[in-house]
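Taking the form predicted on its own, here's one chain by itself in structure tokens.
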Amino acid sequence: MRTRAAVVREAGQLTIEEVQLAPPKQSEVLVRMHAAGVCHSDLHTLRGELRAEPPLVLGHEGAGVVEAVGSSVTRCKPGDRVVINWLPACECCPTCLNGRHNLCERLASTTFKALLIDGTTRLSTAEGMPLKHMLSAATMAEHAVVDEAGIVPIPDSVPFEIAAVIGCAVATGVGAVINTAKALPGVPAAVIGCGGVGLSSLLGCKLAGCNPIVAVDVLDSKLAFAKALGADLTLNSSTVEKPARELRGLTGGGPEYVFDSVGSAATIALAVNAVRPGGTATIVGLHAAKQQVEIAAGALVLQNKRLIGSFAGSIRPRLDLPKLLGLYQGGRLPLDGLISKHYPLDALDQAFDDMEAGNIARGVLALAPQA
């Protein structure tokens, strides 16, 4: 079949076309993409700095109505509303049974080299030259292809926007609070970078019942999302010489968890050196991905502090996403506020941009009429 996506053909040269779309095989579901979350992950790989190189179709956030499914499903079936799981887990290596689902031994050779789970692809362009799915997924398009372990159901009552953002920023997010740092009530916390992802663990801080929250940003707009979505306090830290004393400062001693969305050298060092002593600092972010980062071995070590990294927020995501949906529901993740604007597939460069700018909280694509 035809249909729009988002192409990268080479690192930095982003089009918007049709293309073809094999139909799923055995284990496969065919997806009508409804919303695709606009994420910092997306334009990382449209500029080739991460594992991921073109030609590929972009986009891991997603939701939709499945359309097909292959012989052997039994997850779903046509008419299921689902979001995708971009850490299809084998949920059967040693890494998934000590419950690492995402660390999945499978996904270094599949996912993270954009190809679908059996180590192919079902896209390629009109002139047919063959397109990856951006981990697993491809969900900036009109249509998707994705493996079983690739979907999890959702309720009626989720809107599909909602559902696209859980997939990964809420996961990432919530799920570093809670499954890596596993943090307690009662006690300071702060976040830095408020994107999706660092707004997302703001919203994990004030689950977990930390007090005070701080947000941290070098943007007033993003910090002002923030506010909105519940911080207690706000730092811009381009604004003071020594922010990580700043931080100190207003949680008395340093928060007991400071949970880094962005991962720039910058922003890890903050974490370490604004941590109160024996707090947990908690890297999320990626921007450092191919850089050596130095820490100082004595904050850590004379201070008994704990620096420790958080892929996808540790998630098991058939158990944790249905979770995090549930609490969407009973009202206890406000993601609604979440969400600032909504673009069509064709301004997908404008969504960009407004990522970068700090413009937006999550940019969502709409990629079909809400049902």
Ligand SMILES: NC(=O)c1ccc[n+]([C@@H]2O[C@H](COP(=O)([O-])OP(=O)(O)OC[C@H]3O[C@@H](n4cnc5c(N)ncnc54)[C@H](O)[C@@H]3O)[C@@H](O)[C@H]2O)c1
The other form holds:
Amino acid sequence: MRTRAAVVREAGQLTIEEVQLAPPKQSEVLVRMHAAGVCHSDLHTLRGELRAEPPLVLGHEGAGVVEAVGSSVTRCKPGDRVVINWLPACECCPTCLNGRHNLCERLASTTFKALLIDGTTRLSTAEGMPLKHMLSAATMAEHAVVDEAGIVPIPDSVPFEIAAVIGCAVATGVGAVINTAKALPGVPAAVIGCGGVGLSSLLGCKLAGCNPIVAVDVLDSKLAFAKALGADLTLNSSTVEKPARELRGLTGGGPEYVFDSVGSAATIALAVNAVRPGGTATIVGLHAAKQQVEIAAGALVLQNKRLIGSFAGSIRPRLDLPKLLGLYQGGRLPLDGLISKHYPLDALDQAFDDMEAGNIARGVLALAPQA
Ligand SMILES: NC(=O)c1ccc[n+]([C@@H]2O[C@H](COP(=O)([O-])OP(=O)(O)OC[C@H]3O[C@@H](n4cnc5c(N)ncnc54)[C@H](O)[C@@H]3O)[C@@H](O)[C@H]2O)c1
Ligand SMILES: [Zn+2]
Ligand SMILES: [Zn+2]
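Alongside the form predicted on its own that was just displayed, please also present the structure of the form predicted in complex with the named molecule.
Below is the entire complex, every chain and molecule, led by the chain shown above.
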């Protein structure tokens, strides 16, 4: 079939164009996409800053309706509303059996190379050049073919756009707090970076009962979103000489937990320097993904600090995505405030521009008329 998609032919080159999509194979599902979140990982991928190389179709946060299923599919049927999960774990390798589905052993040779889990692709350009599927998902399109391992059904009461952002930003941001750092209530926390992921960590800190919660960003416009979502205090780190000292001052000795959704050399150092002795700095952002980063070893050791990475919020998708959907339905995760703007697929470049300029919290592509 033909469908429209956000295509990256070469690093830095984005086009919205008609592509060919082959039918789902045995264990695969064809989804009519309704919503796709715009994540900084899409922008990193467009620019060639992560592992997946073009040519590919972008997108990994998304939700829609199943249109067709392969002969062996059991997890969903045509007409089901689903969220696409970009961690199609095998659930049977030793790592999955250890509960680390986010690190499933088959992801490295398939998903992280932008292939479906059988190592192939169903997408190609109109003239027949094969296109890969970002994170086995390729959700920035009107239709997507994914393996059923990458599908989680959603209740009728959850809007597509909410399910879409739960698929990456919320899973990553809340998961970093709840699953990776296992944050406890009543202690100070800070989030560095107030995009979709960092604001989700802020909501995760609220859910965990951290107090007070400080939001840090270099843009006042982003701090305003954090305030609206419940940050107790804010810090524009570009306006102070020593942001770590400011953070320690605001929290009576430093946050117990810092969640860095920027992940640059400077913010990783800030996270480690700011946490109180015995505290935990959790790094989520990927801005320094291909770099070596210096940290103050003395402070780490002598102050008994923990520095940990968090990939995909340490989630087990089939267990944790329904939990997050339930927390939204129960009013515990006010995600409506996370989505600040909708765009048609053709305006994806504008969404990226707005994300970088700090005009939006999370932007979402509306991919079907009723989304
Ligand atoms: N670990 C994971 O599994 C995972 C999953 C999804 C996304 N990510 C990564 O998380 C990062 C954030 O994603 P996003 O979609 O929220 O991005 P975003 O661009 O929407 O938000 C980033 C925020 O950080 C702020 N910022 C930039 N530099 C800063 C600095 N030096 N100090 C303080 N704030 C600064 C920006 O103003 C912005 O508000 C990206 O690198 C993305 O690739 C990681
Ligand atoms: Zn993402
Ligand atoms: Zn596995």
